[in-house]
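There is one chain below, alone, in structure tokens, taken in the form predicted alone.
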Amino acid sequence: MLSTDALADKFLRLRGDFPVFRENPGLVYLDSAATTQKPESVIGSIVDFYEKSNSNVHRGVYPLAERATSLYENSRRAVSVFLDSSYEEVIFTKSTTEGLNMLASSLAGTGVYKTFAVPVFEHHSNFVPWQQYAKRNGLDFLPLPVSGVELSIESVRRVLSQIRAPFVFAVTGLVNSTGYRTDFEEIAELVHNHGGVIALDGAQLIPHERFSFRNSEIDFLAFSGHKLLAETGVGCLLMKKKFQEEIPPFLFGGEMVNWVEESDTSFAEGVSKFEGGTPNISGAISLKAAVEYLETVDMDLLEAHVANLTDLARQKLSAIPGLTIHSPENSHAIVMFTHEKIHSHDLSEFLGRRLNIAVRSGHHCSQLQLKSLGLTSSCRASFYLYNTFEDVGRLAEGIEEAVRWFL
């Protein structure tokens, strides 16, 4: 492993791959948990598709359409390699949100599962779908309490011992609001031992660490392209093959049909059953370019670099009087904080408008998490591969300047 300084130098050089920093000199972008910036290779892949290969997929037999279909399916293969999964397990969606809605709706529609269980610190996209589809289908919905910002294995074990099987347990890999990494590997084992299946929200996790779907105990994995350098409007739902036949489709029409009769319709097999309608073709192609870029970067080095940034941010921000860090000590990529006398919106706006420092403010689509902490709003700084130690220093200095300005 490279030294801290050598690692920082490596990623500083990569910053030049991102046009947004050339177009916005001085920008300190600390909102990658909301969406990442895009390297030239990803932007180029989108332009190249529209200039040279634009056509619909899985329909035409003329050369242009066949080329577009090949590019689309090659993107599926690239994702499967990146996540060490079978090519036949990758379903393209428009986002993590759509993938989780698709999953909650479809699993509720099987009539097999009796209970949906979800921790209360989840992003709304991994809480509300399970809540609402449970209500619609007369299933039990179990919101699991958390201790501060963490989910203890003992509380999971206690809840699972009382739950009605078969059930679905949905949990995030990396909490969107605080950066807390759940023990989802151990949770998955417990869920299976108690007769359940597990769905993982990987929106924050997948951009930050190497993941093997093949070797995991995870049954379903959802993530978004835009949080790992690809364009918006594309994501994936990975589904173990053993579930694909029993789970009904979420969208009807388009290319997901096998044969249509007046009284009924038979559906395509495998992942095609879950991809009704024209997909985001350029988005899938951009996702291929994104994962290929991340492979050249090396995910292990990326994880180490972001960990160094997070640790430095926690150290510098904790030294500011009146500021409270709400992320746990081992949070990754995210530091959530408040100031005792400055509202988070005011602090975020000051940093953005006066100092060109972009941080998120609000409830971070996690109102129950903030409620459990006695908050209605907070600031969140999130880090990725193009961030530097200088960015962290400017954040700390910017907050100190804001304190002097407001107080």
Contents of the next structure:
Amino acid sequence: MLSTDALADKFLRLRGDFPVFRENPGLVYLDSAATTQKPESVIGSIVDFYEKSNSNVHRGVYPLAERATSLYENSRRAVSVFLDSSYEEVIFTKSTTEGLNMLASSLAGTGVYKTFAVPVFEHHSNFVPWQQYAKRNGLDFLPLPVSGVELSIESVRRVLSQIRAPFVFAVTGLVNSTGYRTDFEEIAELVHNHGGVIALDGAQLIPHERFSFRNSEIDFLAFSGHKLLAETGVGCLLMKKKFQEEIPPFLFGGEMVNWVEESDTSFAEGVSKFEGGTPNISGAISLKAAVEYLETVDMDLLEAHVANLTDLARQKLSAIPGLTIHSPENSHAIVMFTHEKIHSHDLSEFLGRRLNIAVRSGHHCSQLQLKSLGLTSSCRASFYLYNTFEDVGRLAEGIEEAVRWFL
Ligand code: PLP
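Alongside the form predicted alone that was just displayed, please also present the structure of the form predicted together with pyridoxal-5'-phosphate.
The next block holds the full complex; its first chain is the one shown before.
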């Protein structure tokens, strides 16, 4: 592994791949948990598709259409390589939100599962669908309390010993408000031992660490392309093959059927069943460019660099009087904080408008996590491969300047 400085140097050089920093000199972008910036290769892949190969997929038999189909399917292959899964387990979706809605609705529709269980610190996209589809289908819904910002294995064990099986346990890999990494590997084992299945919200995890779907006990994995350098409007739901027959489709329409008769329809097999309608073709192609870029960078080095940035941010911010860091000590990629006297919206507006430092403020689509901390709003700085130690320094200095200005 490279030293901290060598890593920082490597990643500093990669910044040049991201046109946004050329176009916005002085920008300190610390909102990658919301969406990441895009490298030239990703932007280029989208332009290239529209200039050279634009056509619908899986339909026409003329060369342009065949080229579009093969680009689209090559993207599925690239995602499967990136996540070490089978090509036949990758379903293209619009986003994590769509993948999780698809899953909650479809699993509820099987009539097999009795309970949906979800920790309360989840992003609303991994909480509300389970809550609502459980309600709509008369299933039990079990919101798991968290202690502060962490989910202890003991509390999961306690809940699982009382749960009605078979059940679905949905959990995030990395909490989007605080950067707490869950122990989803151990949770998955427990879930299976108690007769459940597990869905992992990978929206924050997948951009940040190497993941093997094949070697994990995770049954379903959802993530969004735009949080790992690709275009918005594309994501994936990975579904282990053994579930694909039992689970009904979510979207009925073109290309997901086998035969349509007046009285009923038989559905396509495999992942096609879950991809009704024209997909986001350029989005999928951009996702291939994104994962290939990440492979070149090396996910282990990326993780180490982001960990260094996060550690430094926690260290610098914790030295600012009046500032409270709510993220745990080992949070990854994300630091959530509040100031005792300055509202988080005022603080983030000051940083953004006066100093060109982009941090998020609000409840981060995680109202229950904030409620459990007695908060309604907080600031969140999040880091990705193009961030530098200088960015972290500017954040800390910016907060100090805001404190002098407001107080
Ligand atoms: N889950 C987590 C942990 C997230 O951080 C987000 C977005 O911030 C989502 C789900 C929803 O992602 P999207 O809006 O791309 O569907």
